[in-house]
Every structure is written in structure tokens, then in C-alpha cells.
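First, one chain by itself: the form predicted alone, in C-alpha cells.
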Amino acid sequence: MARAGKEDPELNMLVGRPDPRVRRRSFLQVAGLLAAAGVAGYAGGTVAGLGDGDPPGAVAAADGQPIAGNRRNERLLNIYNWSDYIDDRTIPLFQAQANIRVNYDVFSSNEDLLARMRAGPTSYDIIVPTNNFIPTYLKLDLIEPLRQDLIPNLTNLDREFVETDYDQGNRYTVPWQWGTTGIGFNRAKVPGGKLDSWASVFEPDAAAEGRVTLLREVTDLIGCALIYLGKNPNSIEDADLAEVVKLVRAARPKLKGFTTDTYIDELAANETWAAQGWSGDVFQAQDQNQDVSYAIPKEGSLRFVDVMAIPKGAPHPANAARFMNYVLHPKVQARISKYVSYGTPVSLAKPLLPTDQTADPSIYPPASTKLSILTLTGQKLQKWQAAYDQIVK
């Protein structure tokens, strides 16, 4: 994506300077000596140079009192959130304006997510798993109702965000980003310097063996796999099912490997020439490498929506309210998405957003491009992880 051009001088102000991106291992240290700081360096104030230009009223003003609705009374806040999926001053301006300490932790992938939150209670009041595993964490019981008199933003929220199938009228839920699946790669080291199709990642070249990775995620391996053999994306035909296991199991011995975490930075570092990967995250390889690019092949592909939920018995879910009602403001969610380089659900945030980006069809995919949602549940989620277990394992 292209990052010249004129920027909305309104979303400048918020921003400030653009600053290096906070990786996944900068942005705990950060996070760590705002946290040694201590609740109280943020009472009633913002810290230097950071509460500039953020929204007034966005969450409740901060009085330094205990806060209703939490099962333990403290001013804390615990996020588990993918890594590499927020600016660098979304959380600071948070505390700084709800004297609420945030420790932030990062996660790689719905599947480590799933498996921690299964193995019992945890500390953590927000967890940021993708919409197609929500019926899962319903069914097991994982995640609790939201507090919406604390959420008044999510009349903010697109309405394809509020009629959903896997959760209608946000009761659990509440949308971070959303994204499409794709291919990123360098097209320096691909011929003709395009890449339109997933036979690039499903069959790769022998020109291009060793530099070649898919995700590490059942739903994207697998749905687009089906999608790529001309497939139901949402298949659990057995047949279907052991083409997709015997493709990508002829295709491993030319792959560099399976990854959600590093891709980014070995496409930016030219070790990867291909990857199947999320929009945002090539885009944040690509300010690395500008030889990177995004495709959404043209057999189609997967979108997602990576939805905020609180724990079963989190600790301070009046606390995540607050944030939640917080990150839905049009500002904040501006200065998310123009950071992360995936689409916003509030429409609202767009004309805060660099035109080169909301413009930009890898981004907001037209119409015409054939994407699918899908749901992981029941019979669906054993079939499709146990050919992921033969493909992987």
C-alpha cells in the first residue's frame, strides 16, 4: 500500500510524527515501564505529550474511585491481543485519561488462544480471538455477556458488524479489525513481479523452494485450500478434505515452513518470497520493504473479523467496557487502522484515514472480489483440525 501523499491533516494531529513500529518485544518494554509508573502517575492527567487530540468523553473521567462492575476492585486492565495489531500510543492515551493500568500480552494464533483459554481460569478481562471460533467459545462456555451500558459506541459499529451469525447484537463481542487472507510477497524475487494466484503458495516453483510459508492457522490452511481446488470453503466432505490434506502435504518439502508471527519480518528481510498471510500484516512488511505486495488471489479468498470478548469470570469486565467503549470512538479507531493497515468497522473513522488507504482495493476489497466468512463449530471444527493435525503435525 502506498504510504505518499496528502494525509487528513485532523488524523495527523492525533498521530503525531509517524514513530518505528512497535513490535511485538518493544512494545512490551514500553509497556512494562508504563506499568512500573504505577496507576497513580496517571490520575486525573495525561502523560507528556501523549493526550493530545484524544477524544474527549471517550471513557468515563478518571477520580482515581474503584470502578462498579469488576469482581476485583482494582484500576487494572488485562489485554490478550495478537501481536503486532496496535499503535504505539492507543494504550498509553487509555491510562493516561482512564487511570486504568493496562498490561498488554500477545498471542500468535486462534489456536494458542483457544487451548490457553481451555486450560482454566486466567487473568486476562480481553481476549481478541477471530469471529469464526466465537460459537466455539460460546458452546464451551468461554466468554461472558458484555456490559453495553458501559459500551454506548457501539451505535458507532457499520451494521455488518452488528448482524452477524456468529454473535447478533454484539452481546459478546465487540469488532477490533477485520481483513482478508491473501498472498504477500516480493515482487523482486517472483517473475513478472505478480502473483495472482494460490497455486503460487499451494504448488510453488522450484525457483522459489525454501522461501515459501503458509499460516499456521486451521481456518485460513484449510478453507483456502478448498477454496484453491475449486472446493465448498466450508466443506467437511471427507474427500474434500483428504485433497486438501494431500496437497499441502506435497507441498511442504518446498516450503520454508508453517508461521503467524514471523512472516512480517521475513518478507520485509527478503528470506520469504511468498506468503500466505493477512492484509495488514504484509502492509506492515511492505514499511519495511516497499518490493512487498499484497494479492487477494483470483480464485477468492477468506475475510475475518477479529472481535474483542471478555473471559468467563475476568476480573475487571467493567474495566474492558470501558476500553471497548473507548477503542470504538471514530478517533481511536482511525489511528488503529491507519497504524495496523486493516479495516475498520466504524465508518466514521474513514474520513479520519489517509484517502490512499481507504481507496486502496487490498484494503476495502470491492464488491466483485469473491470472499467467504466462515464458522468453526461442531462436527466442522473436529473434521477440519484433524486434517490440519495431518497436514502440520
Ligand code: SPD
Second form
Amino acid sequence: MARAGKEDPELNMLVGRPDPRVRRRSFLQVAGLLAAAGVAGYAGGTVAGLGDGDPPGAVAAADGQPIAGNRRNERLLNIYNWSDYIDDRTIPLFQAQANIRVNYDVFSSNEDLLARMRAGPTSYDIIVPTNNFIPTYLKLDLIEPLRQDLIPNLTNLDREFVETDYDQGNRYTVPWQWGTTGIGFNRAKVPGGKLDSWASVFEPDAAAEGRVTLLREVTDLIGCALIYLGKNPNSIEDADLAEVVKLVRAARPKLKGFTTDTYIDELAANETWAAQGWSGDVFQAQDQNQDVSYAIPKEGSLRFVDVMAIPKGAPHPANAARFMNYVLHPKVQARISKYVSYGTPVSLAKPLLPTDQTADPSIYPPASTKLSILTLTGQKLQKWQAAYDQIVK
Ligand code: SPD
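Could you drop in the structure for the form predicted together with spermidine? We only have the form predicted alone so far.
First the chain shown before, then all remaining chains and molecules of the complex.
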């Protein structure tokens, strides 16, 4: 369904920019320029001083004092997040308020992130894996407990994001945003302007040849194919995985490819007509092209929560906790959520969001929607990776 305009006077004052989304690359360039200029100069400029709606007290006032609790005595924070997952104001405003310089880097899949973390120490202070990977991170001792005393805004979280099976009581993680996996499609290009089945991407019509993409991510590719085949989405049965391999290998010649980070642009440019993708990403494409729509297929799909965590031995864990606290402020949540069109884990942010977002069942699906949660074990990851390798390599 196409959404009406996202204009909301109050939130636009916070976001300060109702115009089309800034491309990831230009955002990173801006962040790089700010970093090069040095945050002290930036903090003394207009952003902190103009009262442009950022919540006072969301972080401690900027000062020149060292922050206790870091391993390196630096006012620095290195964040590693998914691409296309933040607005263009949150980092500059946090830098200005906290007087902490932020380096912001992006990745495109859980497997890439996990491989990077397993390869040895990095300088990242915050990473953003998906909830179902947290047991693996804990088992491999890759993340460390949070200083909850530095994150009083944890009390803003909705209960379902606190009482979880992957991290009861947020001892290690703080939710960033949540969403669903579905299909982004171009209404002008698909028959009847509608699409409601995984068949469109797993068994594409000849007319759509070269116009369909699947996710370059082991979990969601295999999980959704299992759902389409009517299997348990968490299956590790060899016979089920063989069927998945057969299905997707047969689709492969008709696909444009496998991607997690180019389909927003490709949908927006009418190059891709149907893409397995994540809810907010598809709405970001829709912001640029009103023919783009999102469907959760009738066979069912997946729901996920992406969560912030601190890698074991990170140089600036106290700065990371400050950022987590900042992000949990309802106004900051609203700013991010409005921009990226994913679900917020802080309901207090919802009154600040446009109703066309909060009332959209594609962003906040009703309980009746068939959505599964993938649970992961080491054995499952190995088996699914092996199936994925037979498809994608
Ligand atoms: N552009 C941001 C996309 C974040 C998607 N993370 C969800 C992964 C589910 N396996």
C-alpha cells in the first residue's frame, strides 16, 4: 500500500528536513567532514545551540572532561551498523551534545558482521546484529555486558523488547529498530498491480526475468524459502534444505541477483520489480518512487529485532552506553524511525510519529499476521550456510 505524505509538523521540526532522504554515501561524507573538522568545533556551532528540538538531557552536557569507564581515554565512538538504517541528524546532534566524535561504518549482512567479529579485535564500540544471532555472540564470548547504570532510558523500552529469549533484561543488548521480511515490488510492473506470494520471487514469471532480487543473507533467504515450501521456518532437516536449494537454484537464472544493500536504489529506479527485502528499506524506496509497495506474503514471513551490542574489549564502552541511552529517548527514536520507516521499540515515540506510519500494518503488523522468529544455533547456522553456498556460490 502506498502511504500518504510523511509530513508531520512537530516531527519535521525535530528532523528538520522533510525532503527526500539523503543518500547513504553523502551522509557518510558529511560525517567524515565533521570528523575531519573535529567535533569540538562542530559542537560549538549551530547544531547544539539552536534548540532544534533535540531532547535536553538525552546525554550529559558537553564538556571537556574524560569519561570514566572507557578503556581508551578518548571522546570517540566507533559505530558499525547496517547500511540505510539511520537519519542524517542523529549522529551530528549526538556529537554536538555529548562532545564525542563518532565514526560511523556500515555492513550488509549478519554473516559479514559475525565473520568480522570472529576474525579478531576491531575498534568498534557498537555493533548491531539481529536478535537471533545474540546467543551465538554470547557463546563465542564476542560481546560484553552493558553498564546499565549509564543507560537510564532503558526504562523507555516496551516490555516485549525487555523480556526476550535472546537477552532477558537487556544485559547485553539494546534494541535499535525492528521489522519484517517481505517483498518490495513495483505496482506498475507486476500483473494486476498486486503481489501476495513468495512465488513472485522464488518462482518468478518469465516476464520478470532479470528484474527480481533475493536477499544475500543466509538466514532470511533460507528461512523464507522454507516458509514458501510450507516447511518449519527453523528446519534443519536435510530433505527440507535440499528442497530449498533446488527451488532457489532453479530461480537463479531468472534473477537479477542477491543483494541486501542495493535493492532500495534498484526498486526506486524501476530497475528491480520485485525484491525480497526488509520492511523499512522498501518504504525508503517508496519515498522516492510511489509505485513501490511492500507485501508480507500470504504464506507468512519473518520478524526481527536489530540490537546494539558492545564488542568484547571495545575501546569506548562508556561512550557506547551514552549513545545507547541517547537513542532510547522517545524523540530520538521517533526521528530515526520516521526516517528509516522501521518499527520503534519505544512506544513513547509513537505519538511523535506520523499516523500514516504508526497505523500502517506493514510497519506495525497486527498480531494475526503470520510472522515467525528464526532461532539460531551453531549447528543450524552451519547447515544453512552449506545450503546457501550451494545456491549463491
Ligand atoms: N537497511 C537496514 C536493514 C536492516 C535489516 N536487518 C534485518 C536482518 C534480518 N535477518
